[in-house]
Structures are given as C-alpha cells and as structure tokens.
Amino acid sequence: MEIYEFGQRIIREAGDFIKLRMKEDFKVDAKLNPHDLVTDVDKETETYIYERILERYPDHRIIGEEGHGTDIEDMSGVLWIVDPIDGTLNFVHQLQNFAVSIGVYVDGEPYCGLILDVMGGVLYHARVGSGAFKDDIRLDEMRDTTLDRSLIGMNANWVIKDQIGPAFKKIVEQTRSTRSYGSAALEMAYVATGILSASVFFRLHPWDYSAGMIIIDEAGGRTTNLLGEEIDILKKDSILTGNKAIHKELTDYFTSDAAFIAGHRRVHGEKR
C-alpha cells in the first residue's frame, strides 16, 4: 500500500476515533490563551496517528500540533504533519465544523494532502501529479474571480487590530463577502472546491497549512504568505490562498500598505 493510501485510511480511522471519544467525557485546557484550547481528544489522536504511522513506516517523521516532533528542523526523508483536530473552539461548542489535517512531504518536496471534514464524513485529498478530489470526485480547475464577485475567508479579529487592520479592512469593503468558519484547513478545502475565492489568514502554523497547500495546488490554485512570498513549510507565517487571479489581486493589497508590511516583518520576519 503506497503512503497516499495508507493516509486516507488512517485519517478516516482517526475521524472515527474521534466520533467515538467525543461520546464521552474530555478535558479542555487553555494553551498560549484562553481561546486556544486544547482537548484529551486532540493529544489521544494524535498519539494514535502518530502510532499508526510509524507501525507501518518507522524511519518516517512526523510533526504533530500536540508536541510530536519538536526538535525536526529539517525536511529530510519522508515528513509527515499531522493536526489531530483543527477547530478545537469548534469541537468543544459545536461539536462539528472541525477536521483531521495530514500533510506528507518528502525531501522537502509536497507527496499528499489530506484534510477529513470528521462530522461531514468527507475528505479532501491530493496527491502531487494526480489532482484534487473530494472523496471519489475529481474537483475541477480553479477559476478566476475578482474581489468584488467573491467570498473570501477571513477572520475578523484582524480587522481590529492596529497596524495591520486598515489592509484587511480595506479587503471586507471591496470584496462581495467575507466568510469564517473556525478551521483553517476546512477553509482551504473550500477554497479547493470553490466555496470560496480565496482565504487569508495572518498567523498559521505548518500543521494548519501543511495539507491544504497541496490540495489547492493540485486543483490549480496558489499559495503564499499575504506578501506574496514563498512559504517555509516549517515555520509558521501568514497565508494568502486562493485562485491564481484574485491571489494577485489580494496581494497588490497587501503589498501596497506600508504599515502592513511594517507589522507583518515585526511578526514573521524578513525573508531570507
């Protein structure tokens, strides 16, 4: 069984843990803040793909949310990262609107996607060369849209903030809506599927992005951080994906704003 196989597997066997574990009780736990949470369920799906893995593949790596894989600064042989629920706060209230998301890269180059909407039963999933697919079904190519026709996902507490709000703003009264759904992998599988146009975010780690890249690649989207700058895939960074025409037209925005870029380097840094 190839690795692409074998990740669809285990990410439906880790959404089906999940179903079964939510039927009892789980702690919750405040992490940098009182809205990043975390769950007994997050690290528990964790360990199992973690488990699983390395029982099949054990000189594999792996990067985990919950702590596995902390000291991998490398891309060297077969990586995978892996974000057991994304859409804690959307686990924890809703009981619904979360994902397993499942990146693999080797040698530093994308292999697979795989991103399980665990409450819908659907997966969204990529292999480098091979397409985009929800479950069996071929997404098609991604079209152009502009700004003023499209939905774009967005978090809204960016708009608040000081320095950088003004460029999201800015992006809310041009475009035809804005959309937030919790889970920044559900909202790149929207992206992949058309849902929506494109979706931005300020601050995402590898295992938020890791997945979902390849699968908007694949349906013949693009991706980068919100200045238009390649994405070191172990490190976290803003996000801009979205289709090849409103991606450009999104970053012109974002470019185009001194004080954005000014807060943006004193976050994420320069790049080298």
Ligand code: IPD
Second form
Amino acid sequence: MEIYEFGQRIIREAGDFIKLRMKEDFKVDAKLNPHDLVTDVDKETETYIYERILERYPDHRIIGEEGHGTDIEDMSGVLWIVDPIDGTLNFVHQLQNFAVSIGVYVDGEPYCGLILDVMGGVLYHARVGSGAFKDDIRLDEMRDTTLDRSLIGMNANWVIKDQIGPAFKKIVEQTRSTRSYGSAALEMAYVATGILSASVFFRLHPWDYSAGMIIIDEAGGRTTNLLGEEIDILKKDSILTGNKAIHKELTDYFTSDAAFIAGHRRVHGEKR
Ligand code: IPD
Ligand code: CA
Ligand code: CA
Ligand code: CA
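Can I get the form predicted together with ligand IPD as well, since the one above is the form predicted alone?
Whole complex next, starting from this chain.
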C-alpha cells in the first residue's frame, strides 16, 4: 500500500481512537503556562500513530508534538510530522473543533498532507501533484481575493502584543472580518477550501502547519512566513497562507511595517 493511502487509513483510525477514548475520563495538564494544555488523549494518540507507522515502515522517522522525534534534525528519508490533537483547548472545553494533522516529507520534499476534522468526520488531504481533496471531492483552484473583501483567519491574542500588535490591528480594520477557529490545521483546511481567503499566525510549529501547507499548495495557494520568506519545515515560524493575490497583498503589508519586522526578527531571528 502506498504511503498516502496508508496515511489516510491511520489518520481515520486515530480519529476513531480519540472518539472512543474521550468517552472515558482523561487527565488534563498544563505545559508551559496555564493556557497551554495537554491531555492523556493527546499523548496516547501520538503513541498510537507512532506505533502504527513504525509497524508498517520500520525505517520511517516521526516527529510529534508530544515528544516523539525530538532528536530529529534533518529531513532525510521519509519523515512524518504529527500533531495528534490540533486544538487541544477546543478538545478540553468543547470536545469538538479539533483535528489530527499529519504531513509527510520524502528527502526534504513535501509528499502528502492529511488533516482530519475528527468530530466533523471530514478528511482534507493532498498528495503533491495529485490535487487537494475534501474526502473524495477534489477542491477547486483557490480564487484570488483582496483583503477588503475577505474573511481572514486570525487569533485576537496577537492584536494586544506591543511591537507586532498594531500590524494585526490594521488587518482587523481593513478586512471584511476575522475568524479564529482554535485549530491551526483546521483553519488551514478552511483556507484550502476557500471558506477563509487567508490565515495569519505569529508562531506555529511544524506539526501545526506541515500538512496544511501541502494541501494549500495543491489547491493553488501560497504559504510563507509573514515576511514572505520560505518556511524551513523543521522550525517554528510565523505563517501566512492564502490565495496568491491576498498572500502578496499581506506580505507587502507586513514588510512595509518596520516595527512589525523588528518584532518578528526579535522572536524568529534574522532572515535565513
Ligand atoms: C495550537 C492550535 C491553535 C494555535 C496554537 C497551536 P495545539 O495547537 O493550533 O489554533 O493558535 O498556536 O499551538 O497545541 O492545540 O496542538
Ligand atoms: Ca499543544
Ligand atoms: Ca497544534
Ligand atoms: Ca497538539
């Protein structure tokens, strides 16, 4: 079986695992701060996916948010990048609106992306060169839009930050409206389907964005960091993803704001 079909199978199995497991009690812990939560279900689901992959492909490598693959520093071979539950806060508070997200890279090249809306039962997926799909329906090529006629995915938290906040505030003022779904992966799937025209994130990890980037690329969109720089898939970075026209409009916008650039450099370092 090909990796792509295998990935679709295990992500759905992982979704079934979560749906069963969440009927029982689970422990919720804080990680770095009281707003950064992790549950037993996150950890168990990551282990479940990790074991399924290695059972079938013992030589593949896996990076997961909850601790697998922390020693991986290069992209050689087949690399699976796994977020077992993207949207843990939604999982804890709502028991819905969360996803499993898996991006697969072969020798550093994107291969396929998979995002499962667990409670919605919808799988967004793409293999490079074969188009992007919502279940078995092929997604249309993303249509160009302008900021003033778009819905933009954005977390309100960034508006209140000192150096970078004013840039995000201007987006709120200029766009038709913003939305925040609490799962970066789902938000990227919504960009791919055109429900959102673009989405902006100031800090995401590879497991948050790797699958979404591949799906959006296959749907005809573009993803870079907020300054228009290419993403290094093993690093955390800001993310700007959307149709090509709005992507250009927004990178022009962020790169014309000196305070924003300085704030971005302070957090993410110098241009690569
Ligand atoms: C988080 C979600 C959230 C985004 C955070 C991520 P997690 O992932 O994607 O929408 O704003 O930056 O860390 O921790 O729920 O997997
Ligand atoms: Ca987390
Ligand atoms: Ca995540
Ligand atoms: Ca997670």
